[in-house]
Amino acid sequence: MKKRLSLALQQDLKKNPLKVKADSLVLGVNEGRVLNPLSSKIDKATNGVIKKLAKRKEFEGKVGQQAYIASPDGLSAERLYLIGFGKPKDSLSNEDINKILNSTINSIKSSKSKNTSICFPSLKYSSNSHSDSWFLQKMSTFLESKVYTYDAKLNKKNKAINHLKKVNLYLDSSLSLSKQRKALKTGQIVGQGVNAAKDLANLPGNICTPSYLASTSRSAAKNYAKLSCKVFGEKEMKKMGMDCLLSVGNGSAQESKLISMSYQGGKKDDKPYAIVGKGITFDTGGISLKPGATMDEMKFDMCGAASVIATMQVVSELKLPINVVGVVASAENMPGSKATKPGDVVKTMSGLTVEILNTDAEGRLVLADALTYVKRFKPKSVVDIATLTGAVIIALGHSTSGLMSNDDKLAKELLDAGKKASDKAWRLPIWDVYQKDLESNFADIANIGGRAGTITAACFLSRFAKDYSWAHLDVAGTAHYKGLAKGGSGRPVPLLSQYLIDKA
């Protein structure tokens, strides 16, 4: 994975922030008449500029509030950015921290600085699960991932530029320096994983094929002693009975692939945690052809796979003392002469037969065989990740992933990890009442049914996950952005990484 930033703790910033030589200095300022020690030093050096702004109510230090001072007298830094931290006695919520970090990132990005220094006052948290260690981890993830640029543009003259190269950070904290450094490093590695997922998602479908995902996974495995990778082609999948997965790629010239990555960080006999990703590298809908408008965004239908490949690298980079299996089921869904048709019946690896009522409901078909395959590892838990349904966007919009599970404990762990990592999910039911919507006259199960599309899709997957603790993340609304911001978001790498960190 590529490190884009040089992040370092700098205790000297506390002693004399006035002499910081940087393109920009970002200063955390509390709300109220009494300034914190850092703010007070800067205020005195700049002829009371902070108090003047507060008096005019241009900057009051409210949570997330921003102010910019160009070429401030008395400072070595060329630019000064003030970020509001609220009242010193007030406890900060997760949302407050997000506001502070987003304001910090926006200030740094707008400055186009190559190097910046950040000085933050001491923090109080509203949750017992939050700490300075958590804050530093979260901050470094934000810094690493938010300055992302897509570097693979084919015309080098138009190549995106990331100005920021170096960040020095001081947090007024009683936490030991070694623990601060560890938190900063952990967060940065998660941020690198987010960016690795973005890189894969943003590639065009003519480059990022199932074979490309396979070669990327193999290359990643070569970088880590404890990470291995196996790739199965169509002939091997046929022998394993994966006709359901294979049916999706029937109309494409691109060969479908099953990718199996294994990280051995725990004891040999420890059962692994498994993550399974949908890897449809382009989804036309097949014979059930999608509308032409925004079909270009169907290159993002492999974001589940991208998150698995990236998370396996995060786990390996962090050297977590657990075992993890990452499986990617990859195909290209095209309307060729050999393509699967509506009404066709295919057999899954599990033995269940499926009536294909709509070839655009293909993600659940590749995942069905992948969820059966992963059973051989006797996993402690299985989490599958997929851009599965447009219905989840109707339910939850673009801010929150859908979560469905057959295990309350696993669901809670994932929801908690999402809150910690600012990568939120919300649980939806998969009650038996929805299962009847998948009944078929011609097979054991139909691949679509009913109006609750997100839930019935999860109900379909649950038929293949009865033998283990399982959860399904529908990230159709969160894995990529639309419009002018079009591109991969890297989600849910933060959620998955935090979940596995907590397990370790």
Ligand code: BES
Contents of the next structure:
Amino acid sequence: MKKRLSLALQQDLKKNPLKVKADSLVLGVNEGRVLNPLSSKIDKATNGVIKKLAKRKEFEGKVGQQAYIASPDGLSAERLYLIGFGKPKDSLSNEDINKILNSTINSIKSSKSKNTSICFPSLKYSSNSHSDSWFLQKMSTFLESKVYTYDAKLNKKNKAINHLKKVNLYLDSSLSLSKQRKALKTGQIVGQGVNAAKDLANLPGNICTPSYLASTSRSAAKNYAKLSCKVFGEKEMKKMGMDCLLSVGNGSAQESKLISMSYQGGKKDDKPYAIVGKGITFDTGGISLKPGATMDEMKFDMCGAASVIATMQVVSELKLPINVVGVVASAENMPGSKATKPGDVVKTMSGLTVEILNTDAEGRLVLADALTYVKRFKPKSVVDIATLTGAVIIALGHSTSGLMSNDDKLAKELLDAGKKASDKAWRLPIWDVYQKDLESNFADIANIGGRAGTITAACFLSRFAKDYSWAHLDVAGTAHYKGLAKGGSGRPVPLLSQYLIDKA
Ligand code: BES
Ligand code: MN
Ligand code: ZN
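What's the form predicted together with this ligand like, now that we've got the form predicted alone?
The complete assembly is shown below, putting the previous chain first.
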């Protein structure tokens, strides 16, 4: 995975923040005109500029507030940015911290700094699950993922310029330096994973095909001794009885693939955690064709797969002492003379037959066979990740992923991991009352039914996940941005990584 930032702790900042050479110095300042020793040093060196601003109420140090001082006197840094941290006695919520980090990156980016020094005061947290180590991890994921640019397919003269290359960080903390370093490193690796997922998501459907996902996974595995990758083509899947998965790619010239990655960081017989991603590299809807407007966004229908491939790399890079299996079910959903038609009945690998009433409900079809496939690993838990339904956007919008599970404990662990990693999910029920929406006149189950689209989709999946502890993340609203910021978000790589870090 590509590292975009050189990120280091710089204890010199504590001793003498004035002497540190950088394009910019970002200084965290508390509210209430009481300056901590560091800010006080800088205030004195700059002829009291911090206090002057505070007096004129231009910068009072309220949470997330920003001020800019060009060519400050007495500092080696060329620009000084002040970021408000609120009153020193007040504790900071996750939202406060997000404001602070956003202001920080906006400041750095606005100045086009190549290298910056960040100097933050000691922090108090409003949640007791937060700590300096949590903050440093969060911050480095944030910084690494915020300097992401995608221009792989642009001409040289149109390439985006990412100015920021180097960050030196000083946090007033009682945490040992080695622990600080570890938190920074962990966070940065998660950030690299987020960016790897964005890269895959952003590639167009004519490049990012099922075969492309397969070769990307294979070459990722070559980078790590403990990561391996096996790819099944259509012939092999046919032999395994995966007619349901295969039915989705029938209308496409692209060969469907089942990718199975395995990371062996634990003991040989430790049962693995499994993550399973929906990898529809383009979803036209098939014969149940989608309308034309914004159909281009259906290239993002492989974001679940991208998050699996990226998380496998994060886990390998972090050398977590656990075993993890990552499976991707990949196909292109196209209309065509061989395409599956509404009313067609297919047999799944599990034996259940499915009446395909709508060929646009294809994600659950590829996942059904992938969920049956992972049974062979006797997994401790299985989490599938899919841009599965438009309905989840109606329910939860673009900030929160939908979570459904047959296991309360697993659901809680994933919700907690999401909170910790600022990659939140919210649980929806999959009670039996919804299951009957999937009744079919012509097969064991239908592939659509009922008004609660996100829930019935999960109910469909649950039929194939009966033998293990399972959760489903519907990331249709969160895995990519729309409009001007159109592009992959890298979610839910932070949630998945945190879940596995907490398991290790
Ligand atoms: N890939 C789509 C879901 C989707 C919709 C993702 C919007 C991102 C944005 C999925 O394959 C799909 O088409 N689902 C249908 C299901 C319906 C036919 C029951 C949907 O949500 O409309
Ligand atoms: Mn679809
Ligand atoms: Zn789809």
